[in-house]
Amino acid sequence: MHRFIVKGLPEAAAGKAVDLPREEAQHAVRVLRLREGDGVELIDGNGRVYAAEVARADRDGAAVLVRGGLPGREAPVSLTLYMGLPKAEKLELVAQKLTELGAAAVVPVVMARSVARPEGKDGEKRRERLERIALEAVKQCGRGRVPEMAAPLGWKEALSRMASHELMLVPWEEARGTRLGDVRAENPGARDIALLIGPEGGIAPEEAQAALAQGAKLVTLGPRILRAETAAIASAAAVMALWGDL
C-alpha cells in the first residue's frame, strides 16, 4: 500500500477530498503513475492513519477522497533514544530502524568518548535530513507519527531531560548481572522510557555514575561486546518487545 504524508489533516477527515502536497503529488503521478480508484493511506504525522483513494492524478497534482480512519499504528509505550554522537552515517541508520521501530524521539548527545562531534553551521541541514530520514521510514513500516529527531545536546542537559522519564535504562558494557527483562519484572507499568547508548567509544565510567545518581537501571546486553548502532537497535527492539508491542 502507497502512503502519503499530508500534514494538518482534521481529525474528521472522513469523507473529504484532500489535495496531496506538491512534492507527495509528484511521487504518486511521476514515479507511483497511481490512477483515479487506486487506494493509498495518508499519515498526518501526529498519530492518525487513514484509508483513502486517488480522485485525481494529473500533471496539475492529485487529490485523494478520505475514506475512513485506520487502527492505531503506534506503539503503548513512549520511547526515548539518548544516542552518544556517532558518526553521521550510523546517526542515519539509526534514526531509520527506530523510527520503523516506533520509537518517539531520537535525540543525539555529546559524550566524553563521542568521536563525532556537532557540525556547526552544516548541523541543521544534517538534522533535516535525519527528518527526512524519518519521514520516508514512517511511510514505509505505516506509522501516524513522526518522531522527534533533536539536535545535539550537551551531556549535562541530556542527563536533565533523561531523568524526567518515568524509566531510565542504561545498556553498558560495564554492568554486570542486570537484564532488561529483570527491570521489566520490577517495572511492568512503565509507559515513558528513556534509552541511552554510548557512542563508537561506550559510556565513560563517570558519565554511567552519574546517569545512575539520577535513577537510572544499568543492564548488560550480554557477554558480547555490540558497536553503538547495533546497541541502539537491539536495546530498541528489545524494549519493545517487554513494554511495546512486539
Second form
Protein chains: 2
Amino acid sequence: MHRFIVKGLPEAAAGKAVDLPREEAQHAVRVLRLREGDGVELIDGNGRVYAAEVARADRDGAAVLVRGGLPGREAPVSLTLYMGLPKAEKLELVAQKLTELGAAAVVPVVMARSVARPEGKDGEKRRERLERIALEAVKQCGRGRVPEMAAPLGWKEALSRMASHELMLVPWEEARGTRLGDVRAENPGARDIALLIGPEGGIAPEEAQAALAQGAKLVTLGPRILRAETAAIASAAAVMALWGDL
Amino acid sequence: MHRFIVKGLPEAAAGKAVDLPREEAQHAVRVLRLREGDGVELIDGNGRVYAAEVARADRDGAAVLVRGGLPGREAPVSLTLYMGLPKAEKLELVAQKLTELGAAAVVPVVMARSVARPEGKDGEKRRERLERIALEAVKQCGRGRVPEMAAPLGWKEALSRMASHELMLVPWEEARGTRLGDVRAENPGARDIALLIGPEGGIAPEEAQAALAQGAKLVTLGPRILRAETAAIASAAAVMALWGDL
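Switching forms now, from the form predicted on its own to the form predicted in complex with another copy of the chain, please provide the structure.
Expanding to the full complex; the earlier chain stays at the top.
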C-alpha cells in the first residue's frame, strides 16, 4: 500500500478530491507509476488516515478521491524518548524505529557523558534529516501522526520537561531489581510516559540521582549492557508491549 | 571494561593464569594498550564470565590471572529467532541486537516472500560475518554465551524445528486481537521460545496457517506495520520483558 502525507486535510474529507502535494505527486507519478483507480492511503499527520483512490496521475500532478477514514493506528500511550545525544547515525536509527513503534517525540539531550555535541547550523540540518526519516517511517508503517523530532535540549531543561510527564522511566545500568514490568504493575493506567536513555557512555550517577529526585522510576534492563540505541529501541518496544498496543 | 573470549576455560579457572588467544592478545596489546594490573573480563562462550587481571602484555602476547566467576548474564528464557531471510544488512543489524537482547540463536529461513536467497559459498561467508558480529556483541554486552548464527533453512525444516520448542510465537500482520502479553498470561512459565518473523514481504497466509497447525500462537504487534528488522528486534525485546530479564 502506498501512502502519502497531505497536511491540512479536513476532518470530513470522505468523498472529496484532493491534490497530492507537489513532491508526493511527482513520487507517485514518476517513481511509483500509479494510475487512475489505484488504491492508496492518505495521512493527515495529526493522527488520521484515509483510504483513497487515484483519480488522476499525469505529468502535471496527481489527485486522489478520498473514500473514507480508516481505524486509528496511534498507540494508546504517549511515549516521549529523551536520549543522551548519540552519534548521528545512531540517532537516525532510533528516530526511524521509534516512529514505527509509535512514539510521540524524540528529544536529544546533551548529557554529562555525551560525546556528540549539537552543532549550530549543522545541528538544524541534522534535525531536518531526522524529520525526513520520521516522515518516511510514518508512511511506511501507516500511522497517522508524525512524531516530533526536537532540537537538542540541555540537561536541566530536559529534566524539567521529563518531570512534567505522568511517568518518567529511567533505565540505568546501576539500577538493581526494579524492572519495567514492575513499574507497569504499579502504574497500569499511565498514558503519558517519558523514557530517558543515556548516551553511549551511560547516565552519570548525578544525573540518575537528579532524575530520581524528580520522581523518576529507575529500572534495570537486565544484566547485559545494551548499546545506547539498542536500549532506546528495546525499552520503547517493552513500554509499548506493557502499556501500549504492541 | 574490556572483555575477551577464551574458549575452553576450565570451570574452576579462578586463580589460574591464562594466555589470551593470539588475535585477542594482539588486540589487547596493540589497540587497547592494556598493561599489567588492568582489570578485564573473560568470557568462555558457554555462559560463564570471569573477572581477571592482566598479568603480562607485550609483543609476544598477553596473559591474564583469573580472579573469579561473575554472576551470570544469560536470560532465564531461551529465545530462538527464526527470520524470513532478509537483505544482508538487515540480518546483520538483527544479529547484533538479538545478541545484546540475550537470544540463544538466529536462524534465517527461506520463506515464500523472501526476496534475498542464500548463495552457496557466499552464503557461508555471510554466516561467518554474522558470527563475527555476534562475537563482538557478546563482548560488548558482557554475556557469557555466544548465540548460534545458523545457516539458512528451508521452510519445512524450519517449521519442524520451530514446533519442537515449548512455545512458538508468530507475529503476523493479519493476526487480530491476541497480543504477546496475552500469550504470556497463559504461558507464564515458558522457558524455550521460538519466534518467527517474516521477511520484508511478510508471512504468507499459507505459512501462517501451517504454523498455526503446528501449535503456533499467532499474535499482533499492533496496528502499525513494522519493518521486518524492527519486528524482530521489538518482539525479541517484548519477549525478554515479558518472560526474560529485560
